[in-house]
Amino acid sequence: MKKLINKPEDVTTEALRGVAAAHSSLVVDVDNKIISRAGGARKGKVGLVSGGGSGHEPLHGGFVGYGMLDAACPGEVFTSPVPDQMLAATKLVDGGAGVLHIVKNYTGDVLNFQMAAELAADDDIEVTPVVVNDDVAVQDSLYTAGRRGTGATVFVEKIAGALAEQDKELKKVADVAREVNERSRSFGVALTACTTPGSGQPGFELPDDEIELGVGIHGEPGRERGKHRTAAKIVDFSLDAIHSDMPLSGDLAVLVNGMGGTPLIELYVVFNEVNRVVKGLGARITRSLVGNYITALDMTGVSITVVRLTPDLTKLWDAPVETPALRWGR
């Protein structure tokens, strides 16, 4: 496989150096692998920290900035960051109002964030974790006990981040983060497998005429493997899984997310089909994102995330944000 890298073992470090060079609004601690806002913690503001394995860019470092995260901890490719990283990031963003940990439901992330929170408590820093588990494809997977955390992470970080900018207390910020997670569902489909820099070969075998329905963001198996089909039929299958778990009604935010290797023109074809299904259910899409927000290296495919909005959540979604990967209103 051809990749734009030097040495596989240096990919994460060299990518972090690139982030530092590209974004003056961020401070990148390359040695400890922490991305944070320039200017440090703001007194009286709840700090937001997230993190996870690299290979999912722009998640999470691309969402550090005004209106979203205060810091992110990237691990090695598809590998959870370690507790020391998370503890250092937690201390870095603590402005005296406590820190919210936004954790995707993968076993390593959950355990390591939990350990970091316990260590932070020893330093009198109040930490509240919120676990994102929006993927309806499978109940348990290679990496999780319970549902996987995927596309809802972007909505949780954005909406909770907007509330934190208003200097609301930690409990309120955590409550809205949980509300967003509870009102979100996701489903992913892979057309091809992804290839990690160190392996040089696809992470799983997928015949040219087959697709993985319900794939995870690390290439975990989904609900079933079947023959390739039209975009309309893929969307029908995906939204049927979502609608069966959380009936779609009212105003919706929809993320049609590329896995890293899907052309944007195809993602808009998918969004058009999502809009068709949503209208047929009597609901409407009032907020949307189309593009690469949570990737799986070079995987070709798509994930669909739907959030049932309320007026308050819509206002928080619309609030100004300025990060490398998401920005409006400033």
The other form holds:
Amino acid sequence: MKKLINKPEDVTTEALRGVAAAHSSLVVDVDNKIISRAGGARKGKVGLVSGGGSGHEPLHGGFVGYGMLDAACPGEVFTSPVPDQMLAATKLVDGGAGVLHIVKNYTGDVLNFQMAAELAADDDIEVTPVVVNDDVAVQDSLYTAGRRGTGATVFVEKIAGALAEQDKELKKVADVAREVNERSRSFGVALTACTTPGSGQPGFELPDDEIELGVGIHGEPGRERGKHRTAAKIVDFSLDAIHSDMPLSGDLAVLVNGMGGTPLIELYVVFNEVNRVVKGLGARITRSLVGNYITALDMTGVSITVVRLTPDLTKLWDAPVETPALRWGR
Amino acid sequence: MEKVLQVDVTTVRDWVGRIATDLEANKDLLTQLDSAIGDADHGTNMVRGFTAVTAALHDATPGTPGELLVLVGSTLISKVGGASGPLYGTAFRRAGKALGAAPDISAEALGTALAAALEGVQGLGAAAEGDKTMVDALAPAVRAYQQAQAAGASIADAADAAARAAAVGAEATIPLQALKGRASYLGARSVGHQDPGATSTSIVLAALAASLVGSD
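Other form of same protein, the form predicted in complex with its partner chain, not the form predicted alone:
Everything in the complex follows now, all chains and molecules, and the chain you saw is the first one.
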């Protein structure tokens, strides 16, 4: 597999150097792998920290900036970051009002953030974790590690970030983060597997004429493997999975997200199909995002995230944001 | 019976050295097992962790077995990431803390330390036996150790019993369906593969038995 890299073991470090060089609004601690806002912590503002394995860019580093995250901790590719890193980031962004940890529901991320929160408590920093688990592909959460955190993370980070910018207290910021998670559902489909820089081999085998329905952002399997089909049928399947879990009604925000290797034109084809299905259900899309926001390296495929908005959530979504990957209103 | 060899900080250092060597030798096996039901990085992560442990032990001179094991655990938590960093890190830290400041380890104390490691892993990961995780190797190992020790076995023989039980436990994960960790997303597709975490636990305990050979 051809990759634009120098040495596999240097990928995460060199990418961080690139982030630092490209975005003067960010401070990048390459040794400790922490991306934070250039301004540092603001007194009285709740700090927002997220993190997870690398390979999902722009998540999370691309969402550091005004109106969203204060810091991000990237791990190795598809491997969660470590507690020391999260603790350092937590200390860095603490403005005395406590720190929100936004954690995608993967065993490694949850365990490492849990240990970081314990360490932060020893330093008298109040930390509240919010676990994002929006992936409806994982049906029987009793018999698994639970639903995975995927596209809803972008909405949680944006909306909680907007509230934190108003200097609201930690409890309120955590509450809105949980509310967004509870009102969000996602479903992903892979057309091809992804290849990590370290292995050079596809993470799973998918025959040319098959797709993985319900794929995770590391190429984890979903509900079933099936024959490839039209975009309309893929969207029907995906939204049926979402709608039967959380009936879609009212105003919706929809993210049609590329997995890293999907042409934008195909994402718009998918968005058109999502709009068709949503209209058919009597709901309407009032906010939209189309592009690569939470990727799985070079995987081709798409994930669809739907958030049932409220007027308050819509306002927070519309609030100004200025990050490398999301910016408006400022 | 006269003491053949004292189990002290040098023995524990030897154990940790053996773990590093054995993990390196089994790196590809662990990664292969993990690629079947996980994300193909368990061998790499464990080797990265114990390479860091080796470096930390090179620079530090912990005075007691307990202190050394706490250092091993803290290093793993700091360097590995993923689920195995916190889980193995907690196991070693709890074992180290259970040993306290004693300069050497009795057969009974080692049993207590192993049980503390298991309790730490289960407290953090919430896995039960049969979930197809490292607990499937660690839990039977702790039981085998304690049974052997209660029956009057030497520390070496009890550790050997633990290592054997861990190996059997790891192999017994093959027909299981994973209920915790990333493999759980495979559902029934996880059946038929040996759990990588249980396998690395078995390697760690085999190294323990090897470093205790001849000890009473």
